[in-house]
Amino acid sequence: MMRLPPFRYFAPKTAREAAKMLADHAADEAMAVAGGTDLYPNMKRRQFTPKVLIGLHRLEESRGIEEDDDGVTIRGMTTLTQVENDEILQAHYPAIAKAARLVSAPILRNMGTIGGNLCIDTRCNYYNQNYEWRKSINFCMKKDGEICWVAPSSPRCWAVSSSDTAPVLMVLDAECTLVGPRRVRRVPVKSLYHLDGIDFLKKERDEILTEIHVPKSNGMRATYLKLRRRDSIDFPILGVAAAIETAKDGTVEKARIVLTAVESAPVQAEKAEALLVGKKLTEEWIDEAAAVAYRPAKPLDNTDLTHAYRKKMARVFVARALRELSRG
């Protein structure tokens, strides 16, 4: 049985005070903890090994979601089940509700909460493993080796980005409220992403994500597709975010494509996006969309199924989608 290594822990009351403490510790010392539903089973595997860990859950006014004149603001603390089940979100932000519901099984939807899902650690073959399975091949790149197991000539890791709801909130053009012990800053969803499998985050290691603000849709609809193994339980191995917003003709206005489980960050589909501007989604845009779309997808040998094959859906996927939205 794999247990916790020690740690001590506490439990803030405001997101200004958890991030004094984090910054009080040094960098592999202290780790801020929401549902715990990934940094647990890592710690377990000693992937992580904080001395210190800071408890979320106490922080004021942590949960919730609620709307205003702007759009929606969905704290960070909330659970992936309240956002599934939101009646604001259902009824006008339904890409975000069902990206939620496709995050794992229903117990941990109950525990997981959508601020750490945006933040949720990249995933690898080599690295989502116990301790004694990676010893034996002398550990890789992300953690305490020195090679990236997928690519041994690359400087850098390729683990994949792994968060179902981060895509969504892209084409959603959501910003995120990231509270440090000094400042308050607003930030892109788009922006809070690295390419890099190990350096993934741009929010600073003593930042807490409290919120996340989803403009007024203004006629903007989205979609989100995951392909996986198992219809429950497991991670991306693909999933493509749409949005599109139309003239009363059916022109296409706006569009965001996004892409996950294909890099290292969510990748943003541009040249698809300002190829549908302008344009209806007939079959031909759409297959021409698609065909654009796919190509800043590279997949590596670090998940389930072949990355041939996930290189392949991904065009397939990005059709799908937005023929979905084609239909209203």
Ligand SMILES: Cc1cc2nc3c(=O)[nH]c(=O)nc-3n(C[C@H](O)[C@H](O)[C@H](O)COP(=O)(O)OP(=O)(O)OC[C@H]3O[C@@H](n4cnc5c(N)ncnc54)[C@H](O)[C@@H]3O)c2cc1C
Contents of the next structure:
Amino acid sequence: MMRLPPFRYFAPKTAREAAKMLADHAADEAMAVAGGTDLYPNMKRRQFTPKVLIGLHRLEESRGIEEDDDGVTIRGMTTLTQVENDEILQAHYPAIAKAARLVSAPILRNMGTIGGNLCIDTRCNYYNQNYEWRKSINFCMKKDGEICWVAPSSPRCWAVSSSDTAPVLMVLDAECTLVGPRRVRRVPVKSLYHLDGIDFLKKERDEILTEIHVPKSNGMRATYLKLRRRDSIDFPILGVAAAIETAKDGTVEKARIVLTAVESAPVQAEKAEALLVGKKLTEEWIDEAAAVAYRPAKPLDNTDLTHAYRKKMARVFVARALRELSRG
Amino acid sequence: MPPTKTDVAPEQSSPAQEAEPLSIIGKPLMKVDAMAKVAGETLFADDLAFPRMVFCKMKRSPHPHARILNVDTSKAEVLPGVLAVLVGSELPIPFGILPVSQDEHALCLDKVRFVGDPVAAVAAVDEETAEAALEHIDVEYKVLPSIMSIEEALADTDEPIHASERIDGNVHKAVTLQFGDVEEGFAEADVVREESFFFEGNTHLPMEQHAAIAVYGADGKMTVWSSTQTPHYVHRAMAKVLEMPPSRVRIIACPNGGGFGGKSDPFNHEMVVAKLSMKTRRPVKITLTREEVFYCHRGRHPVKMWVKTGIKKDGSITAMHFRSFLDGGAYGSYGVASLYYTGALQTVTYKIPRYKFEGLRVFTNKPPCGPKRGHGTVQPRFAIECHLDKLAEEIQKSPLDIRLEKVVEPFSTTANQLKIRTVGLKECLERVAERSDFRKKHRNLPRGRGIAITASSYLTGAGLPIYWNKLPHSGVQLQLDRGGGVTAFCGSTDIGQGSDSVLAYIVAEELGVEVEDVHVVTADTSLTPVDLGSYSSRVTLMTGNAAIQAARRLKPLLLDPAAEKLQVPVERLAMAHGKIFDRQYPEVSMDFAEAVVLAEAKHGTLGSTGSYTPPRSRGRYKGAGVGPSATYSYSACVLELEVDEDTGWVKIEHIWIAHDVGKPINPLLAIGQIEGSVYMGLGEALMEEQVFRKGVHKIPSMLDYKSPTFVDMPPVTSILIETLDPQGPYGAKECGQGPLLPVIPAVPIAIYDAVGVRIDETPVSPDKILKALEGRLAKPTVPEYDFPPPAEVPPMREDS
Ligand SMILES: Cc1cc2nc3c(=O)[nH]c(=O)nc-3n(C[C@H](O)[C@H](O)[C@H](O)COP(=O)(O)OP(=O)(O)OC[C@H]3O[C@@H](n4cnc5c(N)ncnc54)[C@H](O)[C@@H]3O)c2cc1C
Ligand code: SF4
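Can you return the structure of this protein in the form predicted in complex with this ligand rather than the form predicted on its own?
Okay, now the whole complex, with that chain kicking things off.
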């Protein structure tokens, strides 16, 4: 069977300590691990061979979901199973619970965390392969190689952003707390990501994501639709999160649409969002918005099903998400 | 009163069903190994460990096609923890499952033929060390142009994948068979339709990855435990490759965690651990990774097909001409048989008076294809059922009636000289149609919803062994212990299908003991009589008949002293529930164990053997060896689905499937096989594809190679049809493969009923459905090829 490469394992008690341990090592030497459901399979295939792993499971006060005056706080080490079953989230932010429930399969959700979910590696079927396989194609830009096999003339990697919860947290304007060795900062979830399959996270490598803050919903309704081949286990090959806030008469006051798994970062369909403001969610406007919203999707041939199909589905899924929200 | 049974059958009687009620056969009993499996006690090959055991890893080719210029193992050999390194020249003798395709080596000698073909192996103290050592083996290659498709294989080349006089370029085998004048048949027809289909390759995906452990003992004997479906064939190949007398080689098949045909070949890793055990004088173990299992493959061939059929207005077929083009991958494997199978069983389902088959298998630089559940008959069944649905529409006949009217006659002989015995297909078709309300629903469901009916047939055991011999195909030996236990020894291999259970049930039934009192010892070439293996749906019929014969030979030895003691005429004695008793006065009885003691006192040590050989086939032409079977099973299926026209997404709503199983030995196991077949068929129909990109398997993992999960499984209604076949034990036929066949074509046919587009290829994925709805889906095509003239067809043998 495939085996993990050897590593040393530390289990600090505070996020600050964990961040310091990361800072004490060179970039490839040390990594944080939460549930390990993304990192360990990658290590077995030698995408990562850190000498040191900083386990986050012993961090104090790192799990749980709490409501306060500003909204709700989800701690980084909360498992996806907890997120999916949490009563506060189910009542006020059902889209978050739904997105968590749509991640992989129950056993992995028992281990996988929401913090880890926001930080998972981007995916590509030239990359998510074992070492021997990658060697047989002479590797690729993302790891050990020179060129991108998906887009050979491209200067960048197009591996796909594949988190299911990120787009939902983005449409809800969530923020997260990052604890570094010296400073603590709070940034929008949106600004965690960067359109590059290799350098896809804007957080510093020694920052630990400790909390996610979701503002009060204020009547904002959100949903998440996921395209995947099977009803379990599969990563998204397209995800559409949408949120709408309407006036009493149904006029859209605020709209958010984020597409995932069609680029190296979740992409916000800003033009479509702007178009919807001031309109009512009629069939015509839904179709119009969908026709605009799917354009920033840039799926390439590096996941399941054809990229032309995924692009087409982006439009269908946006329309379906908006239609669902229009029903209140 | 305990249920009674007939008296001892005379020895020479055919093992047909009994007239009196059965106490075990036909009951939904638990599998004999169920509790051990659930409790985690079952030892699969990878669970075995021995003192001083070392671990093997194989160095594999990164190129699809290359000449090996040099293999330098010197650096790896001196690494701490490395005990031995092996290269191809140390095992130069070729092997292969078929005598005509001895084209594999334990490790490649001069060439590598696909990404994953092994060139060297290491034995080391642990897997990590072995894996690290592989990096220190330097292989110098001259990379050759790779051949990745049937079309590329048919192009001229200076560098064929196998250079051999028997092989023309990359054409492994081309065959033509003709039975009757098809042109005359087409001239008689009212409608002649011809078209092409494509069936994509896919793989078995057993849960258990192949593993093997070899122990070369101080006594000079070789023992190999392996996850194999065919220990007997591994035994032969192993002795050949190791150049050892077969008498000193012992192969033990561990319980397989699923096989489906993927563990039916002798494999290079089995030879490699054996040789490494000789070199290191230590037990050597290998467990393949999931990627390596994809490289072992032997799965479904990608097949391009062309079919032309003439029918009369009443729906009867006047002639059929069928062509298949198989993408074989890098080695022969079962390929010649697979090729013939793509043409063999067309005639076993529906009446086809004139039939012509042309088939071609080519080599390509991919892992070798071979037998997967339904071996070679799945692809043509897909084509023919889709084709027939269109023909039915053309002559405006119901797809149910067109099938019902064409079902082959029981006890007839087909155009290609296959002997049919019982046929339960009409009943299968009627029952699924009735349960699903097919007649009412077909062409009448709202747009987006569709329904299909399909039918098929399959072998109950290949009529001929893989290598030519006149020996039994299965043997059973029974031994009694003084406590009343019965041990049944048989070479058959339990791959999860329940063959150990079937053996125990039959022995228990025949000797009137409880199933729990039977011990089965199976799949060990030194301890058990030969059974050819778990392939071609042969085990229940062949092992079952052998077990009946062995038990019926033992019975008189037990009854005779019991009759004396009880003072009852022997004809009046019956055996059931652990007792021997007088049928007239059941209280006059003795325990089975007591009878064993009396019998042993009278006759000495007790034991018996039984064996089975299928009836001789009728055909004598070249190629007639593929297709004959003791009897054929039949299946029919109705599938209802819904298509989302915006996304092309298909939701299977329900499947009704009826299977002519002859007689279920255990209805629970039979239904388990049917449901498993439905699951596997849906995977092949909707999503599975073994595809390649840049010369390498595109998705060799269980996450990316899409196969349904159990949440994707629709509700299934399984119906067992009994025909009590005279050839089968208690009338039983196969049920492990046949029920897969009708499921796959039912998907595109129901899609047509739902949204009016035809998809003539697999997998029927949502992107293809959308394309078809937009009118942009290209039709499959077949290459041009000059097939050889038809083989001569000598007169048939007498009907036996
Ligand atoms: C078969 C399979 C299917 C899957 N399907 C899906 C799917 O459908 N959708 C989906 O979204 N995901 C899927 N995943 C990925 C994964 O299981 C989940 O995303 C999970 O939530 C990851 O969380 P984790 O705690 O296990 O992360 P880990 O594996 O522990 O970590 C992932 C990455 O995040 C970093 N990290 C983790 N926690 C923190 C933190 N608090 N602060 C800073 N960095 C951190 C780690 O260093 C690592 O780089 C799947 C995985 C597998 C193996
Ligand atoms: S997108 Fe290109 S560079 Fe990135 S992982 Fe895939 S092949 Fe490699």
